[in-house]
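Take a look at this single chain, the form predicted alone, given in structure tokens.
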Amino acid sequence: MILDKQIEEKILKMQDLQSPPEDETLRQYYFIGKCREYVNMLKDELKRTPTADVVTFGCQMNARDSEKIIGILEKMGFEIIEDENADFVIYNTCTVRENANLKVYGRLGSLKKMKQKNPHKIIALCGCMMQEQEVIEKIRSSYKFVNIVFGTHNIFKFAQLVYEQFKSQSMIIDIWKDTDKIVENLPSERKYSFKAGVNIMFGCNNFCSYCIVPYVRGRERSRKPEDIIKEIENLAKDGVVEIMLLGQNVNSYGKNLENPISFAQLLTMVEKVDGIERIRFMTSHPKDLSDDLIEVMKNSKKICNHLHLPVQSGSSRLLKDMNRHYDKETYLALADKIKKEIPDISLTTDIIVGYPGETEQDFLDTMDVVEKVRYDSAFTFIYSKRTGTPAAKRDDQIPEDVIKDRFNRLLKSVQEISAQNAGRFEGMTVKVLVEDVNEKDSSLVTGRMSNNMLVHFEGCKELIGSIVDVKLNECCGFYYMGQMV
């Protein structure tokens, strides 16, 4: 890749400096630099290249941060696998869900065995989970053969934060509460060849009372737009065919620029890239969701069919107290709107079930809004407590079994409706970019639709990467398999 090749040779024209540079790019491919020295002495040491695994929990967000601590690594000389026995592994934690962080603590478990039996592994923990004190504290105590921590403002430091462990020998915590920075131009190893994902924004200002992700992730930070379609075109001219544009609230990019942007704006900047064929975009709140947005996507040739808009409640006394800035009325209005303007859009969802308060009028409003609505598929969410937000400091919290029954009977809808929904398109004949072989048949591979749904059809790996037509033969309740035409 041509941007390889430039980040290669910054990072070997850095190795001449004696110290590192002001620019917080290039400072950390100086650290990339140092790095290498310590990990070519360990490939010699261990007489083979030494190996990282970097786990990813949580979200699309995480993923893309995931890519690139992955890059870096690269750059530093280590051989990426998928195996915990590595030499350094890495967990990009989640925390939105209080199961998230036991999941990390049941691991950490086995990697200390790992450690006791390879004195080289390296352990850091990074993600939203490390933004929270008490999990910090827990850490110092309870696993000191973690190396190092760091949360979400500062992953850009990720090369620097390796130098020093390799220098200290000592656990290396570094985390910031709020940052207003943003760094460009760092290495980034993406999962796929055809398709990224592309931050916009980073951080939240909604502070919904049961949602912890302004508290780890910060305010909201927009990048610059130039910069945004940079790396787009870069993209593009290295084969990739989709994008998603990333953030927590991608309807409020752009609001705190110096020259302010509106998000419908971007996306008609982005649809100008020469080689994006996919645009895609997440997570949009209902609250900011304008007529401009609307009438782009009505318009675009490039923008897929899906729009995942989160409603949690159907209630509208407990969208008031969830901070959600909207009511069921305008909720199902909003939802009129984008069918009627774009008829053939798949809409998506997330819904919160047994949030503080909860009655049983509360929950069979939100069985109204998904009847009306008729969600192609929906997240489904059992309310999880999380420490340091409004609603968990709620005394009505709601009986556990209570919980399960509304859970099922919700479940129960959204799939009923999902599975009438999806047989609309057979016999058609769509576009659907080609994803991978079939995990189960390698005759078939699997490919997916603008409206995110996943289609199997006869068909070899060199298809991958390509959009292709396909004859839609036969639903099979949330997939469909075709034929190539």
The other form holds:
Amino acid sequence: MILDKQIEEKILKMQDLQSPPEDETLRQYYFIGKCREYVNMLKDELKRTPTADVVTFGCQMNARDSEKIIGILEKMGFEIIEDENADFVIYNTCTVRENANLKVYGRLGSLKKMKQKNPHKIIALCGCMMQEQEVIEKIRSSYKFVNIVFGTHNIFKFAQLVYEQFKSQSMIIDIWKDTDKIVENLPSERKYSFKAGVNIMFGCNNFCSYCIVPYVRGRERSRKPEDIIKEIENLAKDGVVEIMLLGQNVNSYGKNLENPISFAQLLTMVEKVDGIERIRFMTSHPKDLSDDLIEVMKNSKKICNHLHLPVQSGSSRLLKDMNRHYDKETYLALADKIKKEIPDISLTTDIIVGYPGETEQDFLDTMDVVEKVRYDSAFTFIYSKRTGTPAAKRDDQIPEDVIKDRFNRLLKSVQEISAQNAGRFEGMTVKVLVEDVNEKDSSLVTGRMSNNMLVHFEGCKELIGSIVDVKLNECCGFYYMGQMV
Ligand code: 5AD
Ligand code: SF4
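Okay, that is the form predicted alone; can I get the form predicted together with 5'-deoxyadenosine (5AD) now?
Now the full complex is given, and it begins with the chain already shown.
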């Protein structure tokens, strides 16, 4: 990440060039400059600043990608708003489960109506769903009003694609199958002033049998540690106190770098950045979680007391079929080791119910893991068949009523356990990062404990972004009411 002033200087410099430069980052600065001319023309025509809205579906990777898109739109001269009536609407899509796709198609219907009223409106679609061939075919044939479609691998080209659209006025579709390219130093906006997500790697090599992510996000590639640290140092200079290191499987970070380093080593480097007070990361694959990482977490003053460790299923038989490379016993042993080494750590997980061939016994194994690990919270998902994945080809898909019943039993158990766990900090005084004024009561502020739980307490908006001591007076289910001390 470079500073905004430097980016601005470079964009202005690129504007004088007759043709786009070779260097990819500078090329995109050049196209941002070109788009500026169009946005200014539009501004004169509309007699107001053109607006843009980026709508994010899905995970934190997508949220981070949206910040990059917003950064570029701002540099082009758009005013960013949260309203789909904007002149430029971008859907950053997810496809991990089918209902994510259905949601996008549904909402495109309303965008079409808005576009009929605003002829200037530009609609762009990007993200994971666009990496699926049948989606592209459907958009090409039935959603002709969409202007720009791009995928996960060429998001850095956004400015260039917008420029092409301004020039040609026809539908631009640019999807890459994969890439090993990582383009650094593009503009980026941050949703929060005090916390930020930082990509440390892209893609996934694990090919869990149910999961579409490796097909839509491509092969695993790590950013160089020096680029990551530079970005974090600049964030710290800019007032950021909490960072979330992002990757599909952070535990395999750095393995394919020219000079390989481990995730544990990277964390040690991040820990040294002055000004950063809290470090989080997502997501850990149990098969790659090293003793070194546990050691680094244990000794760290900055790494948060929270580990998201997706189990997916408690059945060794299903885990093998899912290609997860661990079984029930090794997972339980790992969870035990982590809890022993880092007492009070908050463990959370992802669980899939209704994977093809799941028997009642397989399901009971999942319930058993939930009861033994006693997660602080768990995301529970109904298995969704994703075209192109090995699990989708199986003919032993589970009937809907059986899945619903298992899902409800699982949810009940997860919720009971997390409610029992939640109260364990009552009466304690803990560090809380203040994130916002309380939505319902403006005399309160809302902050997060190191273990990610929310706390509400009396305070003013000037506290946002600071870490304060709060006494946890009362646990109300999944959050605390407290008082600053
Ligand atoms: N069906 C249901 N849940 C899925 N996940 C990934 N693929 C699927 C699928 N096909 C869940 C996993 C993963 C989380 C991000 O989404 O639990 O950890
Ligand atoms: Fe999907 Fe498995 Fe990769 Fe996670 S580790 S993104 S579940 S393939």
